[in-house]
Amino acid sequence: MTGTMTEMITILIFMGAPGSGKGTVAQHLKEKYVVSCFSTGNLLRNEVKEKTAIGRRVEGIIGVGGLVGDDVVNGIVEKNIEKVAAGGKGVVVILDGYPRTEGQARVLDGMKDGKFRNSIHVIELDVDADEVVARISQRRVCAKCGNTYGAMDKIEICSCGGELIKRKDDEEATVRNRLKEYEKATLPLSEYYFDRIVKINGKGTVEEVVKRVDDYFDGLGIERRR
């Protein structure tokens, strides 16, 4: 294998509140590009599932809607981004759900020496609060693999055949929670990211939206599935 691992790696950060759509327009652009897709919030209630140590320590958290501690959440980060990294040239990495905090932003950055910076691209998905709440009330996720559908996903089973269930962490007192989080930690990350950040209309149908995230991906160069 030729070249170094940041050489090989573009890494593709979607931003915006819980509900914005981040999990959903990830999911189809999963199955139509060739990227890895990393959701930080699938990634740890994974934990909690397998009962792991990081599991116990963070359940209590993700099902109050707080943030989980940066040490914690940086490290299956990294650990994540250089599985995919070591598989060859041309690795595209979505995170979803990641980096929260400027903390975090700046961690990612100094990954490998700071040589991952230069391949990061930042899209941030714009939706109003009141729409993100009624989108979060009426949201399903697979009980077996995680992958997220919104109320405009017209299907009753998974495309891995996983029951299609709700969270307990999308009632609508949670998720008032989780954007006063938002808010509060990760929106001051548009600053932190001035250079580096695209912002997308959220509103609109789940194809519409695909559709702006589709056309800033071309430009991108990243390659489509046969």
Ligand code: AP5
Second form
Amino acid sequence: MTGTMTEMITILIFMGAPGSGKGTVAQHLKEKYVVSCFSTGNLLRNEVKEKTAIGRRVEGIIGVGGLVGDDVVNGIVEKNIEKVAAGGKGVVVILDGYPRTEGQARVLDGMKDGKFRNSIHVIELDVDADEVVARISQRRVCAKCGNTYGAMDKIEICSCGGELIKRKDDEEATVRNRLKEYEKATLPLSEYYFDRIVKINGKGTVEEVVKRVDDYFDGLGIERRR
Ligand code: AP5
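Take the protein just shown as the form predicted on its own and give its structure as the form predicted in complex with the named molecule.
Below is the entire complex, every chain and molecule, led by the chain shown above.
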């Protein structure tokens, strides 16, 4: 990893169907590696929670499992990347759930006059549809900090003390719609990123999946926390 400040940012895109484990894996890796991480789903849900103008605009779309417009999402991501890039050299960012359309991928490639383009790596978590529907039906999230829990987590309250609730877009019909959107708009990105993508088996226990992604991160030379 060489270059000047903005060139030294490394971007790791987590791609995968709804429920494939993007957020869960990112949650674990954040603790092990010196990385910043943001999820466009969480950022958008926060806008809804705070009842901002963006939140009011996107609430209905998220509620039916549609995709929010590229203009809104690109704006949010650019602002957040600017913020972490200002942190200095060698910054590593995990993008959970962005880009999801070819339009978004092109905007990301074009940011900072294309300076990020060569430091983008895409990790696609591969899990079949029945498994993701089963996982999502058991998912609970913390109403306070947004942490995610699954069937294997036998707890009633988040470690931060927050209440665990079901996400509004986790009803089965909405999940099926999100899967359709994923197949239509996002899966074709694997071709767009053909020279930058690695497919990782997302099946097995969380520890097994995290270990596979760990190996990939170590191969890239991402710095571990001490
Ligand atoms: P977002 O929040 O990103 O939803 P998603 O992509 O559908 O992904 P999920 O959060 O459902 O799943 P995940 O892969 O993170 O899985 P998780 O780790 O939770 O987006 C929500 C909405 O926002 C979108 O529908 C769209 O409207 C909008 N949006 C967001 N980004 C956008 C963009 N770029 N453009 C346009 N619109 C956008 O795991 C799922 C469950 O499984 C959990 O309970 C977990 O504990 C469990 N689990 C995880 N791994 C395992 C394992 N190995 N074994 C067993 N259980 C596991």
